[in-house]
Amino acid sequence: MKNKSIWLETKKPKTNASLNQNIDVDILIIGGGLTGISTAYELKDSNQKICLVERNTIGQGTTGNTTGKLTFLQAIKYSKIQKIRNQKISKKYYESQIEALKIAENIIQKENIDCDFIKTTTYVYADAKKEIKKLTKEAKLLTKFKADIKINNNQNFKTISTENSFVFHPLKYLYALEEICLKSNIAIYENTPIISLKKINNKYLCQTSNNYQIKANKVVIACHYPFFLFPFFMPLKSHIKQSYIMASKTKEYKNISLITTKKTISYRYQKQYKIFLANSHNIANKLNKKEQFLKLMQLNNNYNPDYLWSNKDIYTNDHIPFIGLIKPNLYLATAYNAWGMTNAILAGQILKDLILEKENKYKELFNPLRNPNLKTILKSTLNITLNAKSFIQNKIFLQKSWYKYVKINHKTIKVNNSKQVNNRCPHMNCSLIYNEVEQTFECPCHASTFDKNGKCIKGPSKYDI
């Protein structure tokens, strides 16, 4: 069994150097996941000097740990948006997801990308009375939107399905776009963390961890979690969930993907593998990661998967991502509510239009500075409570035996009071917990993740431990 994503087995075609000089560009993109690379791809013909920097390696973060589904059928997302906002906004979000599918299909065909892109049937399934009621509301809403769906009412369960869905290999797609960007003279630097961003004389000055500077007219923050708190107040507008995923060889390949309305279970097939996701929870809860992986295997009745990993997703208060302008010439794209593949591809086109000052019909829908309403404000209160809970509980219960001792470089050391390991997250000084399955240190406040040697592999932390 390999404690990593099945996609990370894919050989990266090119390793890019880290930045080793001061540079001046028109557009700087921070983040080398699907959002960042899609944005660079969309801007490749704009005659702008573009630079993309990634703190680690292209595609190794959230994109490399997803399940690789592209669908507008997203559990009961449209009912949730309608409840928080209204039906008009819910329909607009539906239309955006349909467009995202078209964008992906067009790019793959135009660039002749081999990324295991397969049209598939996606099902949303409910079997409990309460969940069937929720799914019935979702079906009625999608029918009003004239969505291409089928509804199956069984005596014991209900499903909504569509054949207008796809699965793909996210890293094969990403690496193909990366190659196109490099051929278009877009500079890509890996292992180049940005540790500060300041505006000076109408330009943004970005400092890297190795003391080089990037001056840019416009900056796109395309990393998973923004590495700043101000001016956006991200912790008030969102929360983070962790999901657990396994891939196992199977002889019963099916050209379907399934999502349940309850317990957040989903699966799809990738050639001879079944990819199974379950057990999503707020990162402030369920700190014993090994226990969650065991529950995942129990749900799938398989205790010997070929691959085992986890992923973290940011959820907004109104279930709509943040894509757009947050300050003059400063753009943000994040918080895809677990549907990162469709929304990252869509974000590339939205950001291109905004940067080039073109109209985009989804500008207001995804506006990160959209006005809150009473319901989103109440959710902000819940986010504050969960953040406080996370901070307090990992201080009080740090002596828990299931992460008290860890092995690093063949030496067993005590995590909590060790002089060898600083177990505080550099972002906001939260205590870290140890994920012994994936061998990472994780922050239960804002999801910064560090490898067993203390290197930051996922922000918002700007520093190693």
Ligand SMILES: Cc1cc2nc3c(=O)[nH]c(=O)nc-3n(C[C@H](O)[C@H](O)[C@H](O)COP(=O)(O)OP(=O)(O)OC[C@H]3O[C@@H](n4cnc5c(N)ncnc54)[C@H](O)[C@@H]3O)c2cc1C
The other form holds:
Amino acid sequence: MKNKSIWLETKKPKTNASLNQNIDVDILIIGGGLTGISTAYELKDSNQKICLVERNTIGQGTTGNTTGKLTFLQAIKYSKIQKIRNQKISKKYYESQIEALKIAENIIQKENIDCDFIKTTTYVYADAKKEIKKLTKEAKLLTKFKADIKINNNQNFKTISTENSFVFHPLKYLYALEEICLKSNIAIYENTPIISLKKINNKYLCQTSNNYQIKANKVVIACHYPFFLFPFFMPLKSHIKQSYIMASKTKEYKNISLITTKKTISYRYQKQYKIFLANSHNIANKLNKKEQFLKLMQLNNNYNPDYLWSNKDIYTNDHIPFIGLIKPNLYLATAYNAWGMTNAILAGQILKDLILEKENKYKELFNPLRNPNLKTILKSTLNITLNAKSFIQNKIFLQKSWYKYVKINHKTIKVNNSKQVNNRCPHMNCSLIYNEVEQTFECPCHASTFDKNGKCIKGPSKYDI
Ligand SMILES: Cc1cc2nc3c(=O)[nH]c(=O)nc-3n(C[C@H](O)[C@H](O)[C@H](O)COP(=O)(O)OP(=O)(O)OC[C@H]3O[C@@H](n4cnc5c(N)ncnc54)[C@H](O)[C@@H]3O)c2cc1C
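The form predicted alone done, now the form predicted together with the named molecule:
Everything in the complex follows now, all chains and molecules, and the chain you saw is the first one.
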């Protein structure tokens, strides 16, 4: 059994050098996941000097650990947006997802990308009475939007399905775009973390961890969770959820993918493997990771997976991602609410238009600085409460369990009883939890993740431990 994603194991990255000099560019893109690479790809013919920097290796962040479904059927997303915003906004989001599917299809055809891109029937499924009621509402809304869906009412369950959806190998797609970007003279540097961002005389000045400076007229933050607190103040506007995934060989390949209304279970097939996801929860809760992996296997009735991994994504208060300008010449694209395949591909086009000062019909929908309303403010309060809960529980309970008291020369002293040397997250000093299955140290406050050697592999932390 491999304790990593099926994508990371079946498509190896090419390596790019790290930055070893100060540089001056028109556009700097920070982050080499699907958002950063899609943005670079869209800007490749813009006659701008572009540079993309990646903290570790391209594609090994959230994108390398996804489940790779491309669909506009996103559980009961449209009723959720309608409830918090309104029907017009919900319809606009629906249109954006249909457009994202077309963009993906066009790019794959135009560039002749071999990425196991397959048209698949997606089902949203509900069986409990309460969930069926929610799915009925979603079906009504999608019918109003004239969506291409089928509704199936069975005695014990209900489904909405569409044939207009796809699955793919996210890294085969990503690395093909990376190759095109490199051929178009976009500079890509790996192992180059950005640790600070300042504005000096109309230019942004970014400092890398190995003390080089990048000056840029425009900067795109495509690093998933921003590494700075201000100006955007992400913790107030979002929360993070973790899910557990397994891939196991199966003899029953089906060309379908399925999501339940609560999105607690979903699955798809990749060649001879069934990829099964379950057990999503706020990272502030359920700190025993081994237990969560066991629950995943139990739900799939299979204790012998070939691949086992987890992944975390950022969720917004109104279920709509943040894509757009957050300060003059500073752009952000993130928080896709676990639907980042369509949204990151779309973000590339939106950011291209904004950077090149062209109109884009989704500018207002995804505007990261959109006004809050009473419902999103209430959600912010919940986010703060959960963050505070995690922080306090973390300080009081976790830290205690990681120390033991021993008597030496009649004196009681506290010694570190944990497996790591330093068990604090460099981001905000929270205690880290050990994930035995993936052998990582994880922060339950803002999801920074460190490998067994203390190297930061995910999250807002700018430093290793
Ligand atoms: C369990 C799970 C399943 C999912 N399944 C699906 C699905 O089926 N379909 C779908 O549409 N979406 C899915 N998603 C969502 C999707 O995977 C993500 O939204 C998407 O991959 C995010 O891409 P990204 O490029 O924004 O982030 P990432 O892929 O995380 O890329 C960000 C990059 O920035 C780098 N970075 C970070 N900080 C710095 C820094 N300071 N300097 C330089 N580089 C930095 C990171 O190393 C990373 O490589 C899923 C998410 C989860 C959690």
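All of these numbers come straight from a predicted model, not from anything done at the bench. Throughout, rigid core stands for the largest set of C-alpha atoms superposing within 1.5 Å between the two forms. Numbering follows the first chain given and starts at 1.
- Relative to the superposed core, K12 undergoes a Cα shift of 2 Å or more between the two forms.
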